[in-house]
Amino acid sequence: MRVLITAGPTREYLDDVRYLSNASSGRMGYALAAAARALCWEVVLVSGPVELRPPAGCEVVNVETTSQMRDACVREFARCDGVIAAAAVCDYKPKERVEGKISKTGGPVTLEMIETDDVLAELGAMKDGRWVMGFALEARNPRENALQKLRRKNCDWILLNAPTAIGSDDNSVELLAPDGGTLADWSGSKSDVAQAIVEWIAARQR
């Protein structure tokens, strides 16, 4: 089994020194990579900027922006059997990046934002027999929004978790199928949850 795993946040720069991002630690994605390696899977880990050591034996592609993550994933997915998309990518970026550093003016600053590349949707569109597992971190109408994301992005399954997962050592996830059914749910340390997820996938790919 060869699997693509995305992890960590992405950054979208306002100018040469400031950026938009989020508090993702990358722990969930790195735990998934470690669990996959424990099953002797080949792992391509596409990682945003985090302060974690990649699990031994992973092929690591370090990226910073959402566009870079998209390019790396599209390139690597073609030689993988599936993807677990655990990264917390920025959904928006400034319409224009300012060269240098934006100076204070004493007044308010208005930013015009545009959507970034939808990495998971692009992988879902090109899966062609590969499996796609996404993550949905939702605060409002969580189950409904997660299922909409699953169907819109052509995932096989989606893992619903809450904003409390960001930066935490623990996680609680619900695995949803396209028909809206709950296939499994796991809680505990991210390492334990990752092991359960990978073992669930392995049982269905034999």
Ligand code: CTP
Contents of the next structure:
Amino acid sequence: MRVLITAGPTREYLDDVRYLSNASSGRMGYALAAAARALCWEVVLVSGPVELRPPAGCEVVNVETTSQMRDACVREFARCDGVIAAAAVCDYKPKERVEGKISKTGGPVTLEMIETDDVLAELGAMKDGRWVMGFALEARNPRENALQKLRRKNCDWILLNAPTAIGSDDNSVELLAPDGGTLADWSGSKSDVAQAIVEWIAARQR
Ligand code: CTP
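Structure of the form predicted in complex with this ligand, please, following the form predicted on its own?
Then the entire complex follows, led off by the chain already shown.
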């Protein structure tokens, strides 16, 4: 088994020194990479900027922006059997990146933002026999929103979790199928949850 795992946040620059991002630590993605390596899978870890050491034996592609993550994933997915998308991708970027540094105006500023690439949706669209597992981070109507995401991004399964997962050592996830059924749920340290997820996939793919 060769798996692509996305992890960590992405950054979108306003100018050469400032960016938008989120509080993702990358822990869930890195725990998944470690769990997959423990099963002797080949792992391609496409990671946004995090302060973690990648598990031994992973092929690591470090990226910063969503567009870099998209390019790396589209390239690497072609050589993988499946993907687990654990990255907390920055959904919007400034319409223009200013060269140098934006100066203060003395008043409020308005930033025009456009959507970034949806990495998982692109991988879902090109999956062609590969399996696709996404995460859904939901604050409201969790099941309904997670299922909409699963379908929109052409996932085989989606792991529903809550915003409290961001930056935490622990996680609580529910694994949903396209028909809306709950296939499993796990809680505990991100490491334990990651191991359960990867073992579930391994049992499925046997
Ligand atoms: N994802 C992605 N590229 C994006 C946004 C999300 O690959 N531009 C992936 C995430 O890695 C995750 C899944 O899509 O596996 C769902 O991410 P989530 O943040 O829950 O949803 P969004 O698609 O960003 O939608 P919203 O922010 O409206 O909830």
